[in-house]
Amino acid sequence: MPPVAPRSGDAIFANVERVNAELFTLTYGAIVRQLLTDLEEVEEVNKQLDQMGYNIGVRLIDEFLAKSHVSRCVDFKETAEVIAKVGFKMFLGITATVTNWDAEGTSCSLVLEDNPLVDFVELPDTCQGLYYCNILSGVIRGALEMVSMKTEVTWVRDMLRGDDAYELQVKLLKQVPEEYPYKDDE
C-alpha cells in the first residue's frame, strides 16, 4: 500500500464533523463568561484561558497528525507553516499568514484573517486586560510541547482591544530531544 499523501486544510475541512459556529462562538463566550464570574481577576482568567487551551492541545494534536497525515517537519519555520495552513483550517475554518521571522528562525507571528470565538464580542471596560482567545495560544503551546518543541505564545495584537489584527507571536524556546521508555540493548 502507498503512503498516504499530506493532505491540505480544505481538504481535511471539507471532511471533518463540525458543529454549528454560532453555538461553538456563544459556548465559547459562556465559558469566559463564567470565568470571569468565578475569579474575578481578569490575569487569572487569562491563566487559566492558557492552561485550558495547553490540556486541548496536548489531546488535540493526535487528531491532527491521524487525519492530516503530516510528517514530521523538518524545522520551525515549517511547523509554522504547517499550523498557520492545516492547523487552524482543520479545528477552526480559517487560516493565518506566518511573518515576522526572527534571524535565527526561532521566533514568528501567526496573523488571523478572521477569528471565529470573538464573533457577538464586545469587551467591558472592566474586561480591558483580558485576551479573550488566549485559550488559542495554549492550544499551539500544548499540542507543540507534545512535538518536542517548548514554545512561548503570546498575543501581540487584538482587535477586541483595538488592533488592526490578531497577532499571536510564537517563539521556540527549545527542542526538546525525544525520550524513549526504554533502551533497545536491554
Given for the second form:
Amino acid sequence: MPPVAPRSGDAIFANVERVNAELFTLTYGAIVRQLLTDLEEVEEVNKQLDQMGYNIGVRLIDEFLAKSHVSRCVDFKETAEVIAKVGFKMFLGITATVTNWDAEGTSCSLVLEDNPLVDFVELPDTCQGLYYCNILSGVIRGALEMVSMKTEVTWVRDMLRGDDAYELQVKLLKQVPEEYPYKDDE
Amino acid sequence: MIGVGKIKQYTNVLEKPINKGKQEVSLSAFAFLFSELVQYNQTHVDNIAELERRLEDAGYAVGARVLELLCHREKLCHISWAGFESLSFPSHVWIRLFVETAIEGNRRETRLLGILSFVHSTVWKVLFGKVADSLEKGTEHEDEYMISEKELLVNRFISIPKDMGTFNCGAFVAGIVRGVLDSAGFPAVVTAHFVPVEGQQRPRTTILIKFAEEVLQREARLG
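Form predicted alone done, so how does the form predicted in complex with the partner chain look?
Let us now look at the entire complex, which starts with that chain.
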C-alpha cells in the first residue's frame, strides 16, 4: 500500500470534531484560577502548568501522528514547521509562524498572533510573574520528547505582559536515539 | 495596571471587542485539558465527594462567565450579583452592564421556565453545539427539574473505574449550570447523576436542579 500523503492542517481541522473555543478558554481559566488558589506562588503555578502540558503532550503526539500522516521529519527545521502549520492548526485552529532561526538550526521561535487560551484575560498586579499560557510550552516539550527530541521551551513574548504577540522559543537540546527494548541474545 | 506607559493596541481587555463566538478548537484539545483538570484534582482530594465539589466549583466559574458573555452578546441584559475575581472580567464590567440595562431596557429572565429553557437551549447550544436532549420537571418534588443528555461532551472519553462508585465528571457541567442559575438570580443545588438506560451500554447523564425555597416563593408570587 503506498504511503498516505501528509494532510494540511486545515484539512485535518475541518475533519475533526470541534467544540466552541469559549468553552475551552473558560475551562482553562478555571484551571489556572484553581491552581492559583491551591498553590498561591506564581512560580509554582508556572511549573504545574508546564507539568500538565507535558502530560498532555505525551498523549497528544499519538493523535497528531495518527491524524496527520506526517512522515519522519528530516531535521529540526522541518519539525518546527510541522508544529507551527499542522500541529497548532489541528488542535487549536490557529497557525503559528516560525522565525528567528539560530546559526546551527537548533533554536527557533514560534510566533502566535492569536491565542484561544487568553480571550477575556487580564493579569492582575498580584500575578505579574505568571506565564498564563505555560501549558503550551509543556505540550510542545512533552510531544517532542516522545519523538526522541529533548527540548527546552520558553516564553519570549507574552501579550498578557504587554508585548504585541506570543512568542515561544523552542531549543533542541539533544536527539535521544530510541532504545531497542529487548536484549539481542534473549 | 499592565500596559500603562506602553503603546498597545488596546489599553485594557475591556476595550477589546468581543468576537462573535464562532471560533472553534478541536474536541481532543478540550478533552485533554479536561482530563488534566480531573487528574490534577484527583491528587488533591481524599474522597469522591471532595473531587465532585472541586469540579463543580471549577464549573461554577465557567457558568457565571458564560452568562455574562451570552447576555452581553445577545443584548439580553441582566444584573449579576456574583462577585468576580480578577483573572477574567474585572469587577467593574458588571457596573457597565447595569448601565446598559438602564439605557437599553431589555428584559431579563425572571421566570423559572424562562431561565430553564435558556440553559437547556441557548447555553447548551453555545457550549456543546446542540440543545440538551430533554428538560423535565421532577414528579416527586415541586422544586426539582432535570436536564438529560445521552452522553455529556465532557464524559465522551472518560470511563469511571468501578471503585469510584457513582462519581460523574458531569459534576463540572452541573457546576456550569449552577453558575448560570446563580448569577441570573435563581439559586439552586445542581448535581449530575448517571441513569442506566435499557438497551444502551453507557448510562445517560441527568443534571438534577433543585431550586432554593426563595425561587419557588418568588415564582408563586409572580403568578
